[in-house]
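Listed next as structure tokens is one chain, alone, in the form predicted on its own.
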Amino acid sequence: MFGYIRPVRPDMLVGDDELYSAVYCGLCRYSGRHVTHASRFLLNYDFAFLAVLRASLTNEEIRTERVRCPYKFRKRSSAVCDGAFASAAGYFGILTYYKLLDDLNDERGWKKFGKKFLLPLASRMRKKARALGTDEKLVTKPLEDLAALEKEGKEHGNVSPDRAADCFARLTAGIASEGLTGTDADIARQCGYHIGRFVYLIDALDDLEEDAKSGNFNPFLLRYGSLSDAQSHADEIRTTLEDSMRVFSRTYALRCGPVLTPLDRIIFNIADLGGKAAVARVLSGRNNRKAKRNLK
């Protein structure tokens, strides 16, 4: 996971914001306790997000208090939520490690060597990270699926988004509902699974032009043929990115009460504001880029 999912904050209630805040300095606090100090550097928005999800799907209670932060250099509002924050916090150094072992097999030169560099970090993570009670497997799986379905890309073409943000949607599903049983499970896979869907396309849509440029698997170049047709249809990229979100809300939706709690609000801020600035903030860089160059 990648950092996309974040709330749009102006349009967020005070009290919100603020509760918002404290789970993700929460969250970094346990992370640097129980995983290395360095996830607290590392650290993004889709699991702040995933942390505020889980705390909401197994009605964990969310108590704050004040800390001195060592990187604000005052005190703030940090929320204790140990439940979500394990579940955040592990999947976050499991996944740390097989996303550099990928970059690994996809980066060269001077960049491999550097990340070579950071694999025991990586690997105390995971260790770390297998302590607070992950189950690796529901990573393991899915990514063996999906470095899978990217040979068969590269090897014969046909492989389309869809098939591959599925690996990575199966991930996340089984992190969001994991421990839950019947109907909460039910509603936690279906919306961990959009989560992780958003992710894997809208992180390949960023991606376009370099992959492009080093050959590495994307499931737009393959759906497309080319940087320039994938680009040429930016719209028809974007609708399926929103539905996505919109699916996740409307499944989120069926376990909401008549009143929003606080976490239901920032939810669907997330969702419903955050997923079409996300895309709209790729697609403003792409176009950036792309006037850069006509102008050279």
Contents of the next structure:
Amino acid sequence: MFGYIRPVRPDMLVGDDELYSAVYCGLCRYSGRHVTHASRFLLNYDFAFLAVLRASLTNEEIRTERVRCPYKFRKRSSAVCDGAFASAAGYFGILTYYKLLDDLNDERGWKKFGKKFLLPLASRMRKKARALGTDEKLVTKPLEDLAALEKEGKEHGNVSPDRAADCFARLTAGIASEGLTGTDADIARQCGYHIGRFVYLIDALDDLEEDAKSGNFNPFLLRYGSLSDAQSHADEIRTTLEDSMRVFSRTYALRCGPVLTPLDRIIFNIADLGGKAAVARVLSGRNNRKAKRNLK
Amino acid sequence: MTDPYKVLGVSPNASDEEIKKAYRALVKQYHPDNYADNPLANLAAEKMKAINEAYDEIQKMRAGGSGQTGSGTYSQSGSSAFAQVRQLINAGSLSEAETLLNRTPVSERTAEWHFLKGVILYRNGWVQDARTEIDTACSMDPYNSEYRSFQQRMNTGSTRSPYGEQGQESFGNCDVCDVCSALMCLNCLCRSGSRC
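Form predicted together with the partner chain, following the form predicted on its own:
Up next: the whole complex, starting with the chain shown before.
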């Protein structure tokens, strides 16, 4: 998860924007306290969204308080929502550890050497995250499937983007629906699935040039053959990414009451506007400073 | 049963008109047609049922007329094998439906086959492959309204979202262009009147 899922803040109501900032601040503080202090510098928007989604799906009450942030040098509003924060911060710790392991497998040279030094820190994050009650199996099984699929894709080249995204989507579906039962779990699973699919595919799109150079697994390169072919199918890629957000939005609407709550409005903003904005950002190359590309 | 007023999101003191308005908005939102392609279609149908029951309850309590009912199922005819596949899809047995569908020889894969394949893929969350199949079905049978409406539904977001295309429409149906065109029409009428 790399910070693609964020709201379009100019379009939010002022109160909703303040609540979203408070959730981010609260999650940052919570992860600093429970999943090592370093996690405060690594946290990203995707996990703030996960916290908002979990708080909404579990109907957890969010309380705000005024606290001083040591990095902003002023008092600000911070949310307290322990259940959702434990889930978001916990899985952040676990996923960071497995992301580092994956990088160590893929990379060579100085980068690999540098990342080896981060392994003790990531192991500590994982240990602390486990103490928060996270279920590591929710993460390991889909990641194992994904690794097997990437190997198959490199050898045979017959893995579709949907099939590749399915593994990561199952991972996020498991996290979103953890502890829920009945229809709530069904809705959470479906919402989590499409968020995971979106994140996996937009990350693949963002890494398109890099993967074409390095020869790493990329589902779009496998589907379309080459970098230029993939770039010429930008509209098709955009459509499939936006499709996921549309399904998410329609599914989430099933659990909304007659009057939308601030959390509902934040989630709809991210799904309906944030998703499109993220795709536009990645396609225009604004998301990746290293790789300037001219896709439309 | 829960408080019918809460289900419709209105206060017990609301007027009949307000209740009808809230009911219509919810019916529009949760109509099964909006969720026909969604794996949680049955949930939308349940919501719809609860809304209808709440509305009926309020009508009865107020000794008014009868409430409206409305629900829709998503199925259509076809060959017997495809009818069975449809039944399995509606029952939520997607893997069984897919296995049955894949038994059809390649030479006998009609537009309906591609459509059903697309529905299964869509419900599994494999949206890109689903689009390919639905597009194939539509190109093989361009006049089939079922395939066309599914294709259109794939392009629509939530009717509930204040940020969606339909949600933004609900902020106000009258924009500057509407006002200008109305004024132009009125102006034409005024001129013609003065000349007569």
